[in-house]
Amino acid sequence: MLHLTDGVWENWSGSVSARPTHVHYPETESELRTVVENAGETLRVAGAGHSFPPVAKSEATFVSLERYTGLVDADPEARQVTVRAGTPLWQLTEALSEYGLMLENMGDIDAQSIAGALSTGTHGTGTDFGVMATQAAGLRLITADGSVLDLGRGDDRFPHAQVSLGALGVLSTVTLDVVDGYRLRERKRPVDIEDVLANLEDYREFRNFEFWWFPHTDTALVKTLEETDETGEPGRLDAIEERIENLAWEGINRVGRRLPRAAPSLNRITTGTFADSERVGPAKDIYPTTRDVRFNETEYGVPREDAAEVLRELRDVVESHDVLFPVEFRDVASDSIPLSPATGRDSTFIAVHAYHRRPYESLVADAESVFDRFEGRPHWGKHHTKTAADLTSLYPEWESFLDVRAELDREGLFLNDHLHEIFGV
């Protein structure tokens, strides 16, 4: 939902705000085209506000697709669906379940719109799975002059539109390859961080694997997911436990904000409460996690073979900032999408977080100094300081993307200040 307070919009973490002159809530593709045709200055789509940098920011025309949602078509035999761009992931997976279908993979936050998730290179974890945009089979785009462009595999412009930061046009509908519904067994357990790093290849045998290392401790909380035929559903107690964990984590971070030097003790207390846990259920219920405690985040994709070394180098950097939030570690498969941070290489995404009431800029800069040594590529929806001068050498098809952007949006209708800086135009 797009929330405006006295005409001002803020993203989820509060790191970005804007006072747009025009706000539109189209309910049909025709209305969406009319909005684009009549926009005189910058037009951006708000999405769910889960991007930390000002990707979506517009001080002119702001478009919310929260009334343009739901499935357009579903073909269970072909395992393909078409969905309106504003559909939140949680609503999409609910709709898919009615046809016995599911996304092959997703992350642990399901609040984003499908268009926002694809456009920013959002990902889950698993060595066999790419960023979510690899699940797109077709994209319907409203370009700067209001015309409709259907892009699919075989069209040279399609991979450029799969991850585009919304710089090529406004997505209207998305056609996705999906799979038969499946069930997952989730296991979480505390493990010594060096033990995890020494045995990464074993952990990577799981369908999905990730961990969170807690600064000032040697403890990582490891999560694995496996497909299973076992019955069972996440119960009410799981939801209550998650709620309690969020409340406790909020309290710990508030204490850490007042007493930064207490960070080591607070995290040792936190990790001391960890215990093995397990639950089973439909994938749509197992992937998502409630994130009530707000934070700011930077995340970079690095070559998978360097990931353990990157994590080790990050430890001192993160601890020097008295950070409580854990560092997250996830694998993503290589793809051939020009603006995907995983383009051309199997990658590991490593994320550094800071409580939203604490400064994060110097933490981001220091973390980037480590990522830079390994040719890290920033996640587009997370904080970073990269500009066109940095990005050109990191993405082999950078120039071809710029050519397609110039072809489809010659006047720069879809560029805000942040995107001008990124693309150098």
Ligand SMILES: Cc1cc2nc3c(=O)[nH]c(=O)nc-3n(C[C@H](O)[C@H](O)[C@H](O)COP(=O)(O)OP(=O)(O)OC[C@H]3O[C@@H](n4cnc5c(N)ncnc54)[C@H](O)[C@@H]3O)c2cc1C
Second form
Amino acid sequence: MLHLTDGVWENWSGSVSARPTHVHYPETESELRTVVENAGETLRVAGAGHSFPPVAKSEATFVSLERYTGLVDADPEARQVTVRAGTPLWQLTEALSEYGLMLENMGDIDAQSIAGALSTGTHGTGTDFGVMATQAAGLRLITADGSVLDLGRGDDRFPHAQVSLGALGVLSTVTLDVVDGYRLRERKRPVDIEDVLANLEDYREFRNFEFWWFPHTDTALVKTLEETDETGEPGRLDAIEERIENLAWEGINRVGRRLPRAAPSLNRITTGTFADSERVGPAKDIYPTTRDVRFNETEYGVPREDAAEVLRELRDVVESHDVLFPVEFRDVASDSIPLSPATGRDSTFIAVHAYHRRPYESLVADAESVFDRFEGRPHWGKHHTKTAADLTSLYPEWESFLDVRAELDREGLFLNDHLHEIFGV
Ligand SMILES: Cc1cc2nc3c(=O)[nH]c(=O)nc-3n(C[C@H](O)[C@H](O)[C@H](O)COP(=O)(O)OP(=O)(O)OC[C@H]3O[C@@H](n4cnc5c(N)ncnc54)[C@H](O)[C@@H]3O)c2cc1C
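Next up, the form predicted together with the ligand in place of the form predicted alone?
All chains and molecules follow, beginning with the one already shown.
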């Protein structure tokens, strides 16, 4: 996970790099505590490096938990498991399946570490499901002085640690509420975008619903998931097809980069190839997709009732940038986690992407001007330009998070430049 080339670390999209002075790969909690106790300047933990902004970055001490993974405990009766913080989601769901268990919901890849996914408010889609951090029942946190805090529901500091951007300390283990294993039927179909927006409430009846609208076209690719008892597995052919789609998409984006004016026709050709498709399998195999073509992304949570209007307003903005990548639309349930972008309101998350070889900054800024009109809150793991001055008014419990942060990390060991800006300290 923390792969350095000639001493330099890069995140997934290549938008962030760092040359840390110290890199540690602890294998036990006691080694992890020693690293925290001995760190002089900034200490950050890198998960799988799948965040787009420099939220994990450290130029001083960088810690990878890639050797601190796996289940610590599983209680199938109570439907609860405890897992080491560095465990990637694919390894977690694989281990859960051995006990007939599964996460109630997840996003569209499974490469992230469980701690990274919780800490940034990572989410899937579905009106019944909150951000993944709502699945946490207990968190074991190593604070700046090396002490260990076991936080659980009922503890005042627990909700602050559920989504913390890693600013309260290092998560050592995470206890999760899980559910019995289940199977999903995935259906994808191209639909006219205005048709989707007019029928959102019907689509929201599905267990999980999302769509991608392709700029310069009226086409949205709608994906729904339903629980099913049907047998079947996504086969090797599905995997090969996904690879071929990724390869074709890479090619189209390379052409689009050289010939930005061709963007409308390229996307019309792409959406013209869409057809209805269906597959069935265990949830752990159906949620994740392959994302081989690298991109940069911004994503904001907006009040659900405004989502259709936001999407409509974004259309011109995105098309003015000759973007080929689709705009993604997903629902998330309200929660009461102070730093969750869905805190206190049922939300819809809308994401805008740009091919990684193209500049993304002005696209992010223009998309933000739309999100801002609807009091959008940024996903912490996606590009955004928000600082403390903007964030205070967007989060009702912002100040209380700052108090807990100051109490647990007086010297700012866990703050890098990005977090200094976000928290205004
Ligand atoms: C291709 C792709 C697809 C994505 N799909 C989705 C999606 O479907 N839904 C969604 O919501 N997001 C999605 N994301 C965003 C991604 O889920 C988040 O950025 C997530 O945080 C990445 O996890 P990570 O393990 O890579 O963490 P990193 O990016 O490495 O770190 C994230 C944060 O967690 C902190 N952290 C990591 N481990 C610990 C620890 N043990 N203790 C304390 N802090 C820690 C880091 O310091 C940092 O602040 C996607 C990103 C990419 C690149």
